[in-house]
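The chain below stands alone, shown as structure tokens; this is the form predicted on its own.
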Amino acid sequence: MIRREADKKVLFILGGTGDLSKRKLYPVLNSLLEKGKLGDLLKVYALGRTKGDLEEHVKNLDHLRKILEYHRFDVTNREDYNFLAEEIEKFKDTELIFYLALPPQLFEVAVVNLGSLLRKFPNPRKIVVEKPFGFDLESARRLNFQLKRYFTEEEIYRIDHFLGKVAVQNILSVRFSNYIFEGIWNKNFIDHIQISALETVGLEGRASYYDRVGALRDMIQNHLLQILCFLAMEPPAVMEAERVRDEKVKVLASIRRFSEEDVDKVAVRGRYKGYLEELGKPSNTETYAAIKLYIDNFRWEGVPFYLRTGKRLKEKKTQAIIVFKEVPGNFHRMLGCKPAQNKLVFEIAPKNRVRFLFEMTPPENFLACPVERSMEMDLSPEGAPEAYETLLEDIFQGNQTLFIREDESELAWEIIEPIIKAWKEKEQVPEYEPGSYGPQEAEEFIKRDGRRWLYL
């Protein structure tokens, strides 16, 4: 049953004294309150096991401090939910929003305890779950099962902060608002697509978490596959949450599956030198991963999508590059050179911009070989909302367009499951120098297709 929206809302942040809450959620909530966008928010509960330095983090957030209240709370302790029940009793006809800003291993116990408690209350409710949604396909299905035991899909907000970024949302805007692009957005004109998330940092205090997850799970399974969906999806009949998510699911369902035996043909990994010393124990976790996917439908048949991510690389850059096909060979002979392929670049970090790279001959010599020129548009205007600001506002408004649906999350795990299993059995991980662009194996991986990694 879909519950109605209530005029007034209360936000409970489980993990309210953790790093995510202090660095992201509280500043964003304060910004939204300051802009008058959360006038219906009565109270914010910061629920955590220890208060720590919470006061220090919110001391300048004046709008939030007026409605913020800290309470000691352990999501694994059933007794603490008695306190929660007493607080909920104070808010009749008020929507309850529960944000799980928790380590992923605590999601299930929190969902079960919350769900059991909320059966006593008729209030409209929402539950927000941070990624990762599971650790593999089996755990993702188990988490989704528990969520659906107690909440309807319309009440569940699986949040991926990448989808709140302006540049990611503008992929849809550029595609569907400009007829010139939709006509060439297919296998007839596009040679391949590269989606990259390159980082210069290493473990940065996340050693225990990262070693359990690795590059493939941390970035490709969620963030980069979501960008792929935005790039590859068909235009929805209407721009509504369910229709947009339907089209994303169709893309994931159309991605060509492969077996564990074929993993070496479609994926490569690496680890930066010094990782094991930082970690302080043996490990076969990768800090670099690259995969090649095909979408078997009429629009994209035969077009490879290359997804890669890595830590301690030469530069920080997150971008999607659409590489168009080469001009016919007779033009090469006429010009006496080979023009570069046109490229449309959606840059997400460190800058927020869209660039189109095209060839043009120098005006002083028409017969000279053309050179690559760039047109660009900055997508970071003054006052543009931060990713979490967009997503939190959507949660309060009940807009699920930028959130992950149950079938979407499981299909994403299904795609990379063979890679997870194959890499788990292999102890040797190729190493690369910190400050490089990754392992040599990754260069050879794309060169086999007659292509190269682009750094634009």
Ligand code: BG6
Contents of the next structure:
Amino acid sequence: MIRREADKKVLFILGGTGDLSKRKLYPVLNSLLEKGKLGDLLKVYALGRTKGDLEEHVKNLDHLRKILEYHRFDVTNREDYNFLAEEIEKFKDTELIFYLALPPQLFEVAVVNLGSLLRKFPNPRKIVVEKPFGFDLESARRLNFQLKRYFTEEEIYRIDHFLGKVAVQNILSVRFSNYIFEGIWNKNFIDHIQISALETVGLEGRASYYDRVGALRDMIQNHLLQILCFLAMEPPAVMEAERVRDEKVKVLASIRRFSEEDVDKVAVRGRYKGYLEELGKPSNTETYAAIKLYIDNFRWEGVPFYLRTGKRLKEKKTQAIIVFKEVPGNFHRMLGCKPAQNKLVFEIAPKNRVRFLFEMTPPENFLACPVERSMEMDLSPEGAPEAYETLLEDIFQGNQTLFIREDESELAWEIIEPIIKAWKEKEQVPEYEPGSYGPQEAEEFIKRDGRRWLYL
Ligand code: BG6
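Would you mind generating the form predicted together with the ligand now that we have the form predicted on its own?
Now the complete complex, all chains and molecules, led by this one.
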């Protein structure tokens, strides 16, 4: 059923007293309201079981406070939805936006309860779902099935906040609005690609969530695979949501599948020392994961994509590095030097910038080995908008380009499913020192291919 868009909107945040709402959503909503970017937003409902320190968090958010209302609400309790029905009655000709800022195990029950409630109302609606969409392929399919029972795909916004980051969006601009790179953006010129999200933080008070999820599901299944899609996709026929997402789906569908028996060849994991003590119970959850993928299509056949992420590492560094092939050695052989490999770096953290590393002769000596120099473009000299700011604005405007479609989310699970299964069976998780760059096994993993992890 196609429902009309409406200028007037009301936002219901389920999980409205949780961490995500307090730390990210409220400040961002406040800033968007201040800039007048949310149109006619009449009210924001913060729905949660206890109010906690919500007041404290919003006390300086003047624009939001004017329209924010807390209500006690338990998503698992049917009766609480009667209250929602009464509130919705008040908003004729108004678009209803439901934001599920909930622990993943509550998504399904919330979708079903909300969905059946909304059947009674003609209002245009949107539902926003935070990651992770499920725990594995089966639960993702179940969640999508429930969502589609009550909402159309045009009404569903599956968020991956990495797609709201300027450096990630610039991957498409660098590739598709310049001639120089796209011509060499393929297996003939690119040796391999590294996508890393290294973090210094540990559990950050999210132990119960994190221990159920681990590094592979928390970061690789979504954020890093999304970056891979942007790097590897073909130019979309037109720059609109469906066509962009079609191209990402083609990439995911072309990723070479592997069996559970082959997992040791394509993935390694690790856990920082002290994790079990912090957690206070036995666990074989990984806090570090690295995987190698191949995309079997004309553009990418034979080019490995290495993806890695970890907690409590030496530094916060999120970047995608395109490593070009060694140049033919004539020039270097003559000088007795190692042939160069140019690199293009999309740096997402700590800075938002694009860097191109190429070789130059040192000024003092023409016959010396060329040295690597960096050409840098700062993507946000005045400070980038917070990723959530871009995404929330898109939700209000109804632009789904930067949101994950049903088929994308399931394909991404399908790819990592054998790793999830293989790791679940194994007790032994290699350990690494907090403050290091991860387990020794990860160094050996890439070394076997004659390569090394880069820190640029
Ligand atoms: C979240 C993960 O999605 O992304 C966290 O659940 C992680 O574990 C975070 O720390 C990293 O995001 P950012 O934007 O801080 O790099």
